[in-house]
Each structure stands twice: as C-alpha cells, then as structure tokens.
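The chain below stands alone and is given in structure tokens; this is the form predicted alone.
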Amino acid sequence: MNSTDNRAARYAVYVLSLVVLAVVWQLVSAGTGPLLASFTATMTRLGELVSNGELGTALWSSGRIFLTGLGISMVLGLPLGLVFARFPLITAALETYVYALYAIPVITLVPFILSGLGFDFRAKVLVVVLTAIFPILISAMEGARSVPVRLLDVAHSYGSTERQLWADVVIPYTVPYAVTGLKQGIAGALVGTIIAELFLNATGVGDLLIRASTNFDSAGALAVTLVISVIAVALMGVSGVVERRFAGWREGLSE
C-alpha cells in the first residue's frame, strides 16, 4: 500500500470515527434530558450562533488575546529554552524556578494580575502567556539538551563557529521537541484565554459560555466547546506540518 492509499485510509477511518461519535452522542443524549443536548440540537445552535454573528464576534475578540499571548510565549520561550540548555550556569541558577512557576495553577495568580493590571487586554494576555510559555520553554530546553555529542563533535571537527553550531545542529535538532512544546502551548493558551475571559472580564468565547450556562443552554455551551476543540486540533495539525517540513532529516539520521 503506497502513501496515498495510507492517507486515504486514515482519512476514511477518521471520518468514520466522527460519524460514530455523532451517533453515540445522539443516542446518549436521548436518556439525559436537558443535561446533555443532542448532536442535532448542538449543530442547530451552532448554526444560529454563526448566522447571527455572535460566534464570529466572540472568536475575533478571543482570537486577539489567544494569538498575542501565544506569540509572546513563542518569542520568549523558544530562545530562552535554547539558552538555558546551552549555558549550564544559567540552567543551574534558574531551572528550579522555571519548574516551580510551571507547577503553580494560573487561576491562583488571577487576583494578583487583576490588582496589578485590572481587567484590560494586557491582563488577559498575561494570563495566556503564563499558561503557554512554560511547556514551550521546557520542551525547547530538553530538545537542546538531547543533541547527541557526536553531532557536536563532528561540527567542531569541521571548524563550525558557535553561530554555525546553533544554526546547523542545535536548532534543527530541537525542532521536534519545540513543536511538541508548541502543541502543549496551544492547548495551554486556549485554556488561558478562557480563564482570562471567565475570571477577568466576560468577553468573547468566555462570555458565550457564561451566558449559555446562565440560561441552561447546554446546546450553546457544547457548540462553543466544539468550536474551541476544532480550532485546537487544526492548530496542532499545522504544528505537525511544520515539524515534518523542518525535521524530516532526523528520520534519515535514526535509520
């Protein structure tokens, strides 16, 4: 079976799993009353949110917070992770604090962020950064640490400068780890966006979820949750494409 057939088979299995999920959802919801809206009711409510413009407005508002926070996390987390791994003294001084901060639930920091920055855009972005930056930073750090010594020795034997060493060995080898961290960062940024909108100021997708919960609109809440899940899967799929594009050389190295 060639790669095209494999791809077609995977897509077929994926579509079949979605159909099975929809059928199971519909059947299970029949016995739960209003607690769990059916698949058809959720899709109908989703169509209403799209047609009246509520979903588009909410996604625009939340998307700005999400993308800004995720972008800052990437710009800071990736280079910091590389620096931490390549300079042992910096790692020894700061690594413990990185893991300690990562272990703190972000929701416990919301009151401090609120008192310092209020309810504005900056406060929400800070919440997103705090939920997204640590997986990205730690994955980049572990990736740079895992570079085989033999690769560094070969680069040195060919007279590579420090800049060439980073550009030709360290950064390319770290890409798969960085992509893994980015996937975790995307999930964290989505969670951070919802936390920020629920606890700092009800806007965007968070506002839709609050209103759906207040009005016992389970179909609306499920519709919004489904959209968030689809966006997360799509973004992680893009991350996978980036990984295959820039880290395919490692497959040959491992053979």
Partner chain sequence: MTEQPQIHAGAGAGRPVSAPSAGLGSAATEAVPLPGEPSGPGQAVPPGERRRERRRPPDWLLRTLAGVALLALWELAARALGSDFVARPTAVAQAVPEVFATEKFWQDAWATIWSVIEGVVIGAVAGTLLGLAMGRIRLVRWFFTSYVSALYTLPMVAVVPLMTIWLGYTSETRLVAVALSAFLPIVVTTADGSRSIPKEYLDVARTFRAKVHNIWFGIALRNAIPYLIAGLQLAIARALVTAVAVEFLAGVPGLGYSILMQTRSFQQNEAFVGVVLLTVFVVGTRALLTLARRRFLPWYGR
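Okay, that one was the form predicted alone. Can I see the form predicted together with its partner chain too?
If you are looking for partners or other molecules, they are not here, because only the chain is given.
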C-alpha cells in the first residue's frame, strides 16, 4: 500500500466533503426560504459581524469568562487532585462526593446560581468552574494514585523526603493524566461558557445567538455557531497535540 497516495486520497475526500456540504447547503436553502440562510448569505453575515466588531467584542467577553473559569479550575483542581491521591484518608472520605458532584448536570444548577448570585461575571465564571474542574481534579487524582508502588518504594529506599518524592516521582508521573484531564476540562469549560452566556443574562456569543434566534436571523445564528465550532475544534486540536506530546507514553490513550 502506498501511504502518500493514501494520504492524498484522504485529503481529496476531506476537501470534497466540504465542497459537497457547501453545495448541498446552498441548494437546500434555495428551497426553504428565509428559515435556512444559504451558505453565501451566512458567509456575508459572518463578514458583517466581523467588520462591525460585534463578533470580536462578543468573543472577547465570552473568552474572558472561559479563560478565568478554566484558570481557576486548573489552579484548584490540579493540586486538590494530588492531595486527594496522596492522602488516602481524604480520598476515602470525599471521593464519592467528588464523583457525585461531577454527575450533577450543571445546567440544572444555573437557575439556582441565577437567583442566588445574579448574573454578573462571577456567577458566569462559577458555571464554567463547575463544568471544568471535575475532569481536571479527577484525572490528577487518578494519575497520582496510579503511581506504581515500586517507584515510591525505590524513592523511599534512597531516602527521598516527601518533597523530593513529589517533585521527582508523583508530579512527573501525573503530568500525562493531568494533560488529559485538562483537555477534558477545556471541553467542559466550553460547554459551561455557552451555558453561562445563554442562560444567565445573555452576553457575548450567547447574546449574539439569542438575538439571531429571536429575530429569525438564521444567517447570523449559523455564522456564530460556525465560529464557535471552529474555535472548539481548534482548542481540542491544540490540546490533542499537547496531550500526545506529554502523554504519548501513557497506556490506554486513544490513538
């Protein structure tokens, strides 16, 4: 089998699939009237949103929430996960509740946050933290907990202090898990940001989406959804690369 041919064929099919989408979209929209804006109309609307600055402002507003929430989740989640893993008493006591909290659909908590905290920046960041922190915390915990005993034993034999044990064994061993957790945390934070921006008062991309939807501006809604999708794919792509870089040797990694 010739692998360069194969790759060329694959990319040809990728391109073809995109062209087919654009053409089918254009044709279908011609038959459905204003409900489904055509491909070209969507692109025109996207151009408008970019040039009048609305999209940029919205992305900045949502991006701040996303980054703050993700940052807090990392700063809290990673060390907490490590602590959980190294102190079996804490794990035994709290693990069940961590998993239980992780299982709550965060979207159902949004009305409580809305009535308890309002809909300012803090409340929105809280929603993002709730969606992002658990995968980060749990991965760090699982990682640190799966440090092979023999590594710890060897470190002990050579007289490692607790600090050295952390710096030389536990943390390096946990990095691949943490990176995977971070990737899942980013995915969670994306969902959290959209939820916060739609259901606490609508700002940023949420505002764009809601306005487009109430005005039956399908071109606008499609354009914003496309942009969100591209951002999501890019973020996951980058974190996938980072994951492969840091976690390539870990077992059971998907592809």
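What you are looking at is a predicted structure, and each value in this text was computed from that prediction instead of being measured. C-alpha atoms forming the largest set that superposes within 1.5 Å between two forms make up the rigid core. Numbering follows the first chain given and starts at 1.
Once both forms are fitted on their rigid core, the CA atom of Thr57 lies less than 2 Å apart between these two forms.
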